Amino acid sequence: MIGSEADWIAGTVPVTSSNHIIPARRTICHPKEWSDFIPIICRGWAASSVTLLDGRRQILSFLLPGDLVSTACLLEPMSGRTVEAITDVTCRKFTRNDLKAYLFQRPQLLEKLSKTWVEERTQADQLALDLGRRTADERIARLILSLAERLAKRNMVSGQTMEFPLRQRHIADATGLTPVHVSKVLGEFQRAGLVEINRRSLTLINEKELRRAADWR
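Atomic model of the given sequence only [the form predicted on its own]:
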């Protein structure tokens, strides 16, 4: 979890916790579930989302090893989001009151926590911009580059190849597109030699051109 947003919690806080394994496609947190625990992803990928009454879903973020399920969990017993395991997930759960008591007595840890809050807010602002103003190509290219950057901080990229367990429906729900449109764009990226996708991995073949496609500055 080196370099991830919340690895300092899992690695340095001497608060009682418990480990849990959640199979792929199972729910880790329900939006209206009352919980006294704060989960941190230790292994695997998950998706944090909100769902409309008719079943339409917007993925707000993909959770990677070291990520808090939600910083709101530190203050509220309900996250307001559905968190679903994309792969098999191992998470570590801390008791909220114990973790809050420990963190709030240590200003240096609160400063780290504030950076996690800022990062979560920045991601939310970027998502709003992507959905409102960017093209389909830009949205998908930026999603790939953002994941690559986050995985690199965790030492989870080998050369230019990274784990990529996302299906087209995950990408569609994260970018506000349809799976058919996602398939079209990814096909164009591969034919243009920008990326190569093989089952559960993705290789950046021409990162410079992918950044150009993403308007990544």
Given for the second form:
There are 2 protein chains.
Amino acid sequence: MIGSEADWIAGTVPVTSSNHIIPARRTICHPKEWSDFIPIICRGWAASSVTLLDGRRQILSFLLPGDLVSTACLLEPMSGRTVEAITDVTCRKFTRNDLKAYLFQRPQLLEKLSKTWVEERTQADQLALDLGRRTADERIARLILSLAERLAKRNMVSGQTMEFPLRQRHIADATGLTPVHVSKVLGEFQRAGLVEINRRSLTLINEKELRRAADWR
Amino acid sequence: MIGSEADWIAGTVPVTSSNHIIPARRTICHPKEWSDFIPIICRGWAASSVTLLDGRRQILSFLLPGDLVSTACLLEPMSGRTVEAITDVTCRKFTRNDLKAYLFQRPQLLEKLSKTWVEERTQADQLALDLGRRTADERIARLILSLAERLAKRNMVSGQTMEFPLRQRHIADATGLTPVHVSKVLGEFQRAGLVEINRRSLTLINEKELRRAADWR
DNA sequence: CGGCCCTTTGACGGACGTCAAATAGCGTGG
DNA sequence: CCACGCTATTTGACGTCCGTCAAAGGGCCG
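Now that you have shown the form predicted on its own, what about the form predicted in complex with another copy of the chain?
Below: every chain and molecule of the assembly, starting with the one above.
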């Protein structure tokens, strides 16, 4: 949990919290039950998503250690999202009211909060751009690079390799593609010597080329 | 500007502001120049979008009278977005610092702000779901319905017909499609008797069926 | 009248989805 | 340890939705 985005809250708030351990594939928050608690991920990976009745699903973000589920729901409850553990997850739940009271007495924390808000908004904008206007290759390459970047900030990368517990259906749901197509693209990436994936770990072999494929910057 | 989302700020804030008139097709805010001013639309339609170097563009939201450009950039500047007038637009620009000072002294306004934040976040989630997981027909139908709903809140619908100044390329950029395909889908919608569009105005002929096409609820 | 942008339409192509079958992992229980 | 059942991954054939390209017509304005 080093250098993560939500340190300013996880580390500093002396507020009632309770710890939980959720096994992989179990849901952490149901779309209805966004009521009074705000979870922060302490260990493991999770996904925050929205789903249609017929099963189509869109992952909005992956949650890594230190991440708040969404800063937008800090002050007001927000519904419709499902948060689901990808690996076994340890999380801590804060009660919203305590957190709110605490925050409103510290303007400089609100400043920090609004910075985080802007970041989150920017992420959302980029997601829309990706889904609306980028090709499958670009989307997947960008997803890998952005995860690598976030993991690096948390010291969760050694050399060029990192833990990578995502299933291809997670990647598919995050990029608006099908698992089959994801498999094909990842296959090409590996055959082209851009990355290597095995046993739940990913290595960036040719980061430069991967960035080119991602149209990165 | 009746019943619009940002009334709580546009109507109540006694803060320095300046009025501007921007002709159609002109840009209101450049991606770089998000510095110190926050525009609110008073009259006309605008679009807020992000673009890639090669010209691919994604519209993130349409701005109607009363709309703030984005609540996320109220307290902190945010860059990367372009705001562009669709019709002639009258807008008012507030200076961020004044607004900030004003808000921080009124906790109940901050509450209101955070409610708006949640709404905006929910919109963003739905946009991602649309772009990632819905068909062209669904996306277009939903866009029309959501605009109709927003216009209705502003008393800008008479009967079932409303001003509708969007060009098909706006719809395309908002839905992640091409203008050509938008034309085909709108053609089908009209031939199927769902809507009628002419001379920059739109009439809902068969709203029920349109909702079905949109998979609306 | 001429130029520009928008819209419509059709033919064609390509990116991605669907379906299906084969293989590989992986955890569980014997 | 093996057997098993489940879930992931891979691969190929095929289909479809949507994009591309091009041409023609319409509306608007100088």
